[in-house]
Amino acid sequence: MSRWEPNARGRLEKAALELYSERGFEQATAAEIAARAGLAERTFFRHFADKREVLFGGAGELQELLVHKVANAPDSLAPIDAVAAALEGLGAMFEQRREFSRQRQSVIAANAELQERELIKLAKLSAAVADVLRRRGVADPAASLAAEAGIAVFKITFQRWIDETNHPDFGQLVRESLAELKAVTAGE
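That sequence in the form predicted alone, only its own chain, can you share it?
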């Protein structure tokens, strides 16, 4: 067992990403992932329902956090600014997993099924954000538009964040992406 990453879930994630990168997502098995992590296959299934969940297991936590942050944004903020403020608040969560995020996106980009799953995850995020905006009193279509635009800002920000190794601040990238969106929609 490795001292630098003592938890089983973390070792399984690391082993899975290594195998997915080396051999491709389709070729890696749960048994191989567990063996590389120094664990039993049963342990893998205690942490993940299947090998895709290594890549998508945090989606529920991400959605919960984003919805909570939008719900608690100041009432004075415009809907898109409330979403952007919530996105900025995700930075701390991502900063601790930057290399994992890079490897994860690389694996997803190489597999059409995983790309589809990622799009479904983003659509669920958008729907959840739209719902919380409606609860804040934002009518449709404004709630849906702000949610969709916010998720577009998130996607662009996230890709920039994993691509730009010298840019440490996720929140700054959110602000820059939102400013670009506002400039585009204002016709500047």
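Residue numbers count along the first chain shown, from 1. Source: prediction; values computed, not measured. For the two forms, the rigid core is made up of the largest set of C-alpha atoms that agree within 1.5 Å on superposition. Compared with the form predicted in complex with a further copy of the same chain:
- Relative to the larger rigid part, the smaller one has turned by 23° between these two forms, according to C-alpha superposition.
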The other form holds:
Protein chains: 2
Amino acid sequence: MSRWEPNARGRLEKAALELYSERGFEQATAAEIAARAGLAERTFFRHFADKREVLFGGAGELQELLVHKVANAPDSLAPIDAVAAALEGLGAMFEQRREFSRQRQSVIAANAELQERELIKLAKLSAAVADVLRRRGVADPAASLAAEAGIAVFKITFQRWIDETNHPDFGQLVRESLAELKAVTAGE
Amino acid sequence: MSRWEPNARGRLEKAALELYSERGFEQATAAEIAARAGLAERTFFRHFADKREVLFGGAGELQELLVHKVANAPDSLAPIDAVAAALEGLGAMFEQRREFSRQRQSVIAANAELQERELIKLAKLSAAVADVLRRRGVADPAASLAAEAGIAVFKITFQRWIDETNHPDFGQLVRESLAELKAVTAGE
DNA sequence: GCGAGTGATGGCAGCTACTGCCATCACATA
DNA sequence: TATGTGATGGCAGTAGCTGCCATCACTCGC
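Form predicted in complex with a further copy of the same chain structure, per the form predicted alone context:
Below is the entire complex, every chain and molecule, led by the chain shown above.
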């Protein structure tokens, strides 16, 4: 494996996840990751803005997917239900890479800097969802709040999906979490 | 102003906010901040874990305050209402430092790394609120969801409070945002 | 008053993340 | 075969951050 092997980016992502798992995020240097991928450190930073970003290559696709699903949800659905329906549709994608997701999440859970990066990705997701809700005609601050609430449902759902040992259905967990949220915010 | 002047930490916080405002977070070095505070770079890193943390000295107090207020909210209040009541009680604290808050928030808004730090502080706030809700007898995932929803209300409220030019009342904004959230999550 | 102890500070060496700049390489195309 | 293009490597340099040790101001027991 040397220069001009295909899929340098993918090799870097794989090498990084392995090294971060083996010895922790802080103990792995960018040079080591690059070496394991058969590349130079300089090349690592050409593919990824920093050491953390290598774990978040999928964030863009996830956002596009979610935005697309919210945009295409039936007009009859209330904002929060449109977001929840879109979240349910993410199940297939996650189920497919469950083991990868678990490993990645365990690395992130062990390091605060990675959690920060994860949180800003979720914040951008929330902002994008708020945008598409506004395009559906939802006014502010309702659009922002519905988006934030939807992402909160996503966070809790994903955590439960990772933690549960008996492979629960992602969509089912979304529906349960949404019902809990509605129960919790029902009042007056 | 030299060695052994009192309140080194406070001087560093002030110098940092000034420098970050004047030329941006990335363009200000830790050595410069320390010099402006009459201290050495080494001393800066003894008071703050990193360059960002110097802007978040108040996060701990805020969390204690909020947790205390949620814990002492009337038992009759539903979880989300207990959190909202606690948030309303934060108004006095913010109104007192409105100009500081605006300047600080403008610095944070201009830099992604600072936003990441802010988000993890809010996540910790949410976790602490979830904890105190559990101590109030709220089960999971309701406790986590109520906390996340409450912090979402806080985020939107704070943003509106900063943006509005005509000095709105913080508590009033909390009540409005909560009402919007309830409207948005009311369903089926 | 005086010496030991304590906590805050400064200085310095060193590692690593990250960047700018330029050379080099593999490949496509004319 | 020449030439352009995009990906890569090498290297120097900056800045964030840490470990280690010396130094300084203050306190307390005597």
